[in-house]
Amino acid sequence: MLGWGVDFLRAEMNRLLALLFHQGVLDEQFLQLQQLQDESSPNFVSEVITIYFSESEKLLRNLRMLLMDRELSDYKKMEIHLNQMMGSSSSIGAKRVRNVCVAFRAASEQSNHAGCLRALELLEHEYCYLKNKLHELFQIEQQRALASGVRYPAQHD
């Protein structure tokens, strides 16, 4: 029965990953990130993703603040934040988040306040979807590890 649980959880992880790839949420960079994880660093991917989420939330807050005042919107600062978000999203394979950043940057380059607001809403939506799905993936991975007898340190959100 224990082996079946591990196999079931592995299948659930693969199903979720396949869905995220099919939806274009993730790209092959995420698989490359996973390949860097091994027994010596069993939490490598979740640690990298946790840092990504922490930094992304700061960038999203900064973008929101820059867009609060239509008259004082600093589009150059926005572009800097968007470039950071695009780079970090690319490095973890967050394809849809990266693509929204590209559109957001285009609106910012045109000083299009309404376009930037729409892009920010879409960016926050895509970011939340990614965060929820990766959280679900890491929970399944932890359950699989527990079922197989491997012990991982507790994750902190």
Given for the second form:
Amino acid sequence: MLGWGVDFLRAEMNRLLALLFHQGVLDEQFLQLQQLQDESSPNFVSEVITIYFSESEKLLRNLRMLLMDRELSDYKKMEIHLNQMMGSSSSIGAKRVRNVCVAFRAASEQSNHAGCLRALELLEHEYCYLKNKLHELFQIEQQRALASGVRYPAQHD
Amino acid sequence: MGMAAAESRFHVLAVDDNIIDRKLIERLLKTSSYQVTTVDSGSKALEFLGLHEDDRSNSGSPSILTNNHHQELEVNLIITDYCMPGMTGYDLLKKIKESSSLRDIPVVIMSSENVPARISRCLEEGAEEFFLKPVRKSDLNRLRPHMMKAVSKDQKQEKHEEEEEEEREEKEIKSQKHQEQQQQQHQQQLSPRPSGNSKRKAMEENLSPDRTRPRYSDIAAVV
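Can you now output the form predicted in complex with the partner chain? The one shown was the form predicted alone.
Below is the whole assembly, all chains and molecules, this chain first.
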């Protein structure tokens, strides 16, 4: 029964991954990340993603703050933050988040405050969706690890 | 001859201001069996390499090999991001190439943006490779030849130095022998009967101070 559970969970994970690929939320770089995980670094993916979450949330807060004052928005600073977020997102395979950053940066280069606000809202939305899906992925992975680790008590002791 | 130890594990210095990219490049390099040190800025990289920002060349150490005596660990390759606040990857590249002790360390540049002018500028300045981010495992396969080339260059230089040493020693021995010969010749000239052309020549040369003195008998004959 448990063996079937492991396979089921693996299938679930693959299904979710396929969906995220199809939606363009993740790209091939995410697979590259997974390939870097092995016995010598068994939590590599979750470590990197955890750092990505905390960095991204910091950057999103900063962007929000920079856009609060319509008159004095520091577009140069925004671009610095955006470049960071673009780089990180690209490095973990977060394709849609990265693409919104590109559009955001274009608006910032034109000092287009309204455009920047719209882009920020879209960015926050995309980031939220990504975070939720990645959490789902990790949950399934955790369950799978647990399921494959369970042993039946030896019957012939 | 510590070369054997260096060859078994190359040491790469990775420079990137982005924490995710640092983690990634570190993992990539480690899975390729390299020793890795990561720093988050160009100035920290120079510090690690034993060079201060205002130095043009590393004075004091006459190190002909790339082994910088100021470091604890020899660095076989430097891989750096291009876009960094303060000192860019390009600035770092320039500083390394200007340093007499560091210029032989191969440098690779990484960038998330594909700007042809940027790429050619870096290659012209002496970068070995230019990788587009995100860097893949397959990109790292291109690193090893550059590190091997630098190692064999060191070995050639070592060999060259050894050969020069031997040449020098040979010359010393030869000149000693020559000096001994000259002394022997000198002894023979003082005795009344010279023999052979070369001996005569030596004798004539010995007599040259006498020749500058006017010979009255000759002058008398002319007059």
